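The chain that follows stands alone, in the form predicted on its own, written as structure tokens.
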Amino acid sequence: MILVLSKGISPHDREMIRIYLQDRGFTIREQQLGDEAIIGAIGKGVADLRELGLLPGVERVAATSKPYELVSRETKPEDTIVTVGPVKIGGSRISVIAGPCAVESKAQIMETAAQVRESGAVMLRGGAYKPRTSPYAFQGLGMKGLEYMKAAGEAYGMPIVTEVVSPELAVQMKDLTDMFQIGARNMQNFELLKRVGAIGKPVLLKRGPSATIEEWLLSAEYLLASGTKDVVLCERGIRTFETYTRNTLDISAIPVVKSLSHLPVIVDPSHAVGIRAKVSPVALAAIAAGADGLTVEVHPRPDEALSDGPQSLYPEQFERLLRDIEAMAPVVGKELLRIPQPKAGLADSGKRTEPIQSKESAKVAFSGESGAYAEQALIRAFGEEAPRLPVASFRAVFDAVLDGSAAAGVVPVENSLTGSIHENYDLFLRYPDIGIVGELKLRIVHCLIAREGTAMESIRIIRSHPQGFAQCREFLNQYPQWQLETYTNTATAVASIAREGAAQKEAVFTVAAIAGEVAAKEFGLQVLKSGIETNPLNYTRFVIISRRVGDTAPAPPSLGSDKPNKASLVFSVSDEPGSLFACLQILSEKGINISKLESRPIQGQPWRYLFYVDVIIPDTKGVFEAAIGALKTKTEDFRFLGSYRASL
């Protein structure tokens, strides 16, 4: 049983709650779980839940039906997001941890850190102490290896996670690691769990090779009950009768555990299969099943590895895997987490990077109300904790960024079913001081939303944004009697029904809205039908905008990449044969791929057009810059909207 305490509870009231529970036979464990102070009442005591709920200082009482209480979703319905330095594990992001099985030398861990960081890993893994089945196998470099690993993490701006194998070592290691790992062999080493939990650092808890899901969650309960509030569960395969792979990945454990517990779940595909060629397919399957991230073994030269070489990816394989994850992420409603690169020269010098702030100090603007698709895109780009500024229109987003009310903004520019959102393309011309600094693609699943108790046959009015109507055209065609009312945002349409319902207008039972499920939950309405978009392959491309400083717009730190792979341009050409061809020829000869080309009328100049172009930036240094220089000589009005990191 869990008692959630009121914020600002007095010491006297807290003590009276303790006495009340102890007098009735309970063992007391106090814990800070996120922002909430709780008291766990454990044991065979007896108490009336109604009386407990009336005690001064008690906000609510949660009686769990599971043997694990702090871990249970009954205790904490919302997902926990574990913070390790600048890294957030859980929520809407996919976090990838990478590194060698074991730290073998300073040069090896530095080389590996550089390679996995360049590919997109956000945390560095590696074993300084290696519990091995054979007493003759490489056991690790000990504290010296941990010092090498810490230096590599600091040089390349990554928190580190490493395995702790004994309670005594936990105390020695606590100042050198950012996150403890409890290995599969130690999952039920309860003295180790209690010691590590009491230290309070984040913990990565691997499932034992023969452990049930309940046993795994009870081990997590030990950690939370001992003091830490940040635990990440790691599925790494269990032992079965199958011998072809090293273990059998229990992929069903991912959705099962996420339904039972609020803790984030990641997967170790390297130990799950033990075969290099099988690691990437299994990793992608884990992401598809809902994993919050991966921990992957990567080695510069796996054939020379002192530990687990056959299951370690080559750096180029790891890079390909992250590109595949980046492409898959929008399908499962997530975004690959990236964190800022350290300042130039620090990696070479071995100096510590500046602390990376994981929380934006300024707001991010979006059009609409809470629950809008743009807000979902904002969360994918900046994280759940990003301070947000909802505004009334797309133009208001640009205004907020321009006047400094917001550090950045999120606006949609294109939908896979209905095409470009021309209003926002035109706004880039009206706001030359605003540039594009990022991009993401959000899968759009539209729902028919109404007050609870509304029947389909009673609906007369549908509210949504024009894009919502356009993307659900085939569904709406089945109900020609419905009257369509246009709103500036899908979430605003949902909010209007909730507000009218609060005013007890009976007519609201004849009104429904088209929006996302998040908006329905936000305003307490019911989803009558889900997936009503014309085609399930319905994606909206959002761009992140920022105010220019000089010729470029700096990306907010939480976007986390200094290596753009895409750029957006707009230009006009002279009214003569071959003028557009000459521009496209420059891009072709430089080997630059065009991903989008669209014309828009120039306002005030009938039958004259601007051309919007998105291009893929080649890896070869200087080629893109040379192409831009050549384009400027062939165009009449050239504007560089921005270069940014995009999912390809």
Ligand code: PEP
Contents of the next structure:
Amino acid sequence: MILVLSKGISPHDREMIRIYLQDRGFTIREQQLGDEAIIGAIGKGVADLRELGLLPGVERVAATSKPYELVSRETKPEDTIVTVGPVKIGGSRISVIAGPCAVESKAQIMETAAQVRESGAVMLRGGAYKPRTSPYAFQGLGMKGLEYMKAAGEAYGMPIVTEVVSPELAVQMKDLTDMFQIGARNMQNFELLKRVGAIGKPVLLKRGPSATIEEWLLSAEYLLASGTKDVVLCERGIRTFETYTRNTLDISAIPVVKSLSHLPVIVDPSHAVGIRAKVSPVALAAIAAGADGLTVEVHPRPDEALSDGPQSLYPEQFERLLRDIEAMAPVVGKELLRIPQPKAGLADSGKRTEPIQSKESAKVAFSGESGAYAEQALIRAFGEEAPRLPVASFRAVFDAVLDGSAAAGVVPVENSLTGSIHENYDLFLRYPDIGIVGELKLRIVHCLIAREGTAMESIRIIRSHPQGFAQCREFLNQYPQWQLETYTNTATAVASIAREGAAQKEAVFTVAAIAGEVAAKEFGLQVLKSGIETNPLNYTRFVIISRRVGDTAPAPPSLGSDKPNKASLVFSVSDEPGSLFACLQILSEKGINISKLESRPIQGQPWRYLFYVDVIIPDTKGVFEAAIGALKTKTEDFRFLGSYRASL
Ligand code: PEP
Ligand code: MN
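Right, the form predicted on its own is done; let's see the coordinates for the form predicted together with phosphoenolpyruvate.
Next comes the full complex, and the chain you just saw is listed first.
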């Protein structure tokens, strides 16, 4: 049962409600959900719902329709984001955990950690205590193994997760691990759940091989009711009549659990299928079905593994899997989480100055208002909690970054259907002190949005950003009678309809906007039609900008773009035959791939052009620097906009 408290409830009334519930045998859990304060009353208590509703300070009382309460989306509609050190699991990111089945030696866990980290894993897994089906199988190295794993996690900047098999061990292990794993065989070991939950650390709760979704969620309820807030659910295959695979991955559990619960759901494809060659396809299917991440077994030499070798990926296979996930992420509206390498790695790359220190006040600017696509891009890059600074134009984003009111900014530069957003390219020239520190590709699904009750036939006016119109050209061509009104961004167009409200009465039902679904939700409007962009492969490339310190623009720490592999340059060349060719020849001879080349008129110099070039930085040390040095001698006006991590 849930009690939603009145806004501005007095501490006295709140205390009286607590006493009332406790006296009647309830255990209470208090939560702040957005701007609503909620008391969850759990356990075997008895109370009259009507009487409860009349207590001073109670806004409303709701009985949950499920046997679990704390894990239910009815109690908490928004996604829980679980934080483990620098790693976040849930929301719009895909977080990948990897490592061997078991810690076998210090050298083995160190080697694996280095490999999975390099490929993009954000957490290290490994069993120190292995619950094995056979008493004669390798049981793990115990505390020694955990110490090795902690050292490996620290060396490579990854939090660790390891299985805990008994309540006594939970206490001994608590300072060595960052997250506890409750294994499939222990999912209903209630004493273990209670003890681990009470420690308060994040927990990865695997689904039991024969557990129903409800039983699994009730086990998670045990953890939350015992005190931890941070639980990640892990589907790892269930026992069915099929024997070809080790278990059967219940892929439908992913969307089902995500609708029943606010907790993040990840998938363990390794234990689900048990066959190396089948792990990656199943992992990709899990991401497509909406999983918030994966935990994958990887071993440097699977043939020598002491446990689960046949299902462990070779490091190269894992690397390939992460590249595939990165390419797939925008399609499911997510971003593969990457975290910065530890300090030593940063110093090695020698490319960057110290990152800006993360401060609560370090805002990120974007053009538009809540619900704008740029805000979605910002959330992907910096997380939901990043303080945001909405401003009125792209230029204002550059201004905010320049004057320090924002630590970074997010601006679109290119769309896969309509091409470059020239305004932002031109702003880079006007703001020489601003550099590019990151990029991100966002899938854009446009919707036709209007006030509830608006009929398609009554629409006369469509509002959006010119990019919104351009990307939905074919849809708009079917309605030549519609009049287009340009707004500074798509979310503002939606907001304008919501704000007109009552004053316009009838007129308001003749207006619609083109924007994202998030904007419709934000302003309480209705999506009349979704997916109206001309082609579903519609992506916008955003860049993250920051103010330069010396020659480079320091990346905000949350970006994790520690090893830049892409750079943006702009230059002009002399007005004579072969001058552009000479520049391109330098890049060609050094084997540097050009990913984009674009010319823009130089303002005030008719028929002269600037060339904007994006290049892929080769791995070989010094090659890129040499090319830049040579380019400077062949160009007239040369500017290095920044180096950053390419987004696939
Ligand atoms: C493991 O992750 O190492 C493991 C034993 O998994 P499960 O509990 O899902 O079998
Ligand atoms: Mn295993």
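Rigid core here is just the name for the largest C-alpha set that superposes within 1.5 Å across the two forms. Model, not experiment: these values are computed from the prediction. Numbering follows the first chain given and starts at 1.
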Worksheet item: With both forms fit on the core, is the shift of the CA atom of residue 56 between these two forms 2 Å or larger?
Response: yes
Worksheet item: Is residue 611 one of the residues whose C-alpha moves 2 Å or more between these two forms after the core fit?
Response: no
Worksheet item: Taking the rigid core as reference, does the Cα of residue 20 move 2 Å or more between these two forms?
Response: yes
